[in-house]
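Next up: a single chain in structure tokens, the form predicted in complex with the partner chain.
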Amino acid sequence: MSKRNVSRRQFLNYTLTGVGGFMAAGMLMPMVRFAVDPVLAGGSESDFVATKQKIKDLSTEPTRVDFSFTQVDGWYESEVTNTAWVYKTKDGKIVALSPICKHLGCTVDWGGDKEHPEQFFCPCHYGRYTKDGMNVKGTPPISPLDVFTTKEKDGILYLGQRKPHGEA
């Protein structure tokens, strides 16, 4: 028997870890998924929301806008309701910002600081965005709010998926 070939143990070896490779990448793959941050993970690429916000009622006064969706997180599939931060601009664009504070993710509001009323407030440690989302430099927050993508159909405002600053 020549050397090359390989031995029964070696082969049982191989199989084994073969095997056993095979098991952990099946065990990990779970629980890889699961840490997926639900917002990546929700729904496939083009989902958009309908929301119950009339486009012609927009103002270029920051309103909040409701909208509801189902959300598969982990091991819970649950009906999560999200809210935006939505105007016009004066050239009539519609933007849409997540109120999710970019320091720890507290929610922050519209005109909340009365010595700031034209930006967002962030209650938990007095971050603040102007208008457009962009992050006060020496509050907390090192990024700008992310951004909803929006659509129009039928006259009704309809959000899709959030993503950072600039990329929306």
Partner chain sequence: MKWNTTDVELYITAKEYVDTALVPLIPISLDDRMKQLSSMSEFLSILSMEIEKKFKGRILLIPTFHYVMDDEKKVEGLQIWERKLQQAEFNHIFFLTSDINWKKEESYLSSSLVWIPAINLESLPMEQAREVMKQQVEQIISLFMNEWKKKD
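Numbering follows the first chain given and starts at 1. What we label the rigid core is the largest C-alpha set whose atoms superpose within 1.5 Å from one form to the other. This structure is a prediction, so every number in the text was calculated from the model and none was measured. Compared with the form predicted on its own:
- With the core held fixed, the Cα of residue 74 is displaced between these two forms by 2 Å or more.
What about the form predicted on its own, after the form predicted in complex with the partner chain?
Left out here are the partners and the other molecules; the chain alone remains.
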């Protein structure tokens, strides 16, 4: 046996320190896991989402393409539907533009303005964009429409991340 005696004060101090440390660990562990777990979770296999649009059906006229994907925010999963305006250029390149106006976030429509049928039109504040998504000077938007990255697989159009015009 040990000849070292523990006083009541030391015993109480050790006991309270141990219990306090145990309680602190019990409170901190869920917070740390909550913060770290989504970071450690594996991402999706691909950043591209399949649409129902066949590449062969695209023309030089912008077509509205709706697509859905599962979005995960931490532990919450939701089904999100998004839209893009897609067309082929004369040299066969596929262009996918975001329909979100850069002025106030309204939705633009192709040919929505009778005076300018070959442009994208935002009805909120009469903003206009050319076919390639560039903002028309003298109208409210201050920057071009965002562009989706695209890829083709088995004749189907896949859309990726939305990026500012010029970065895609």
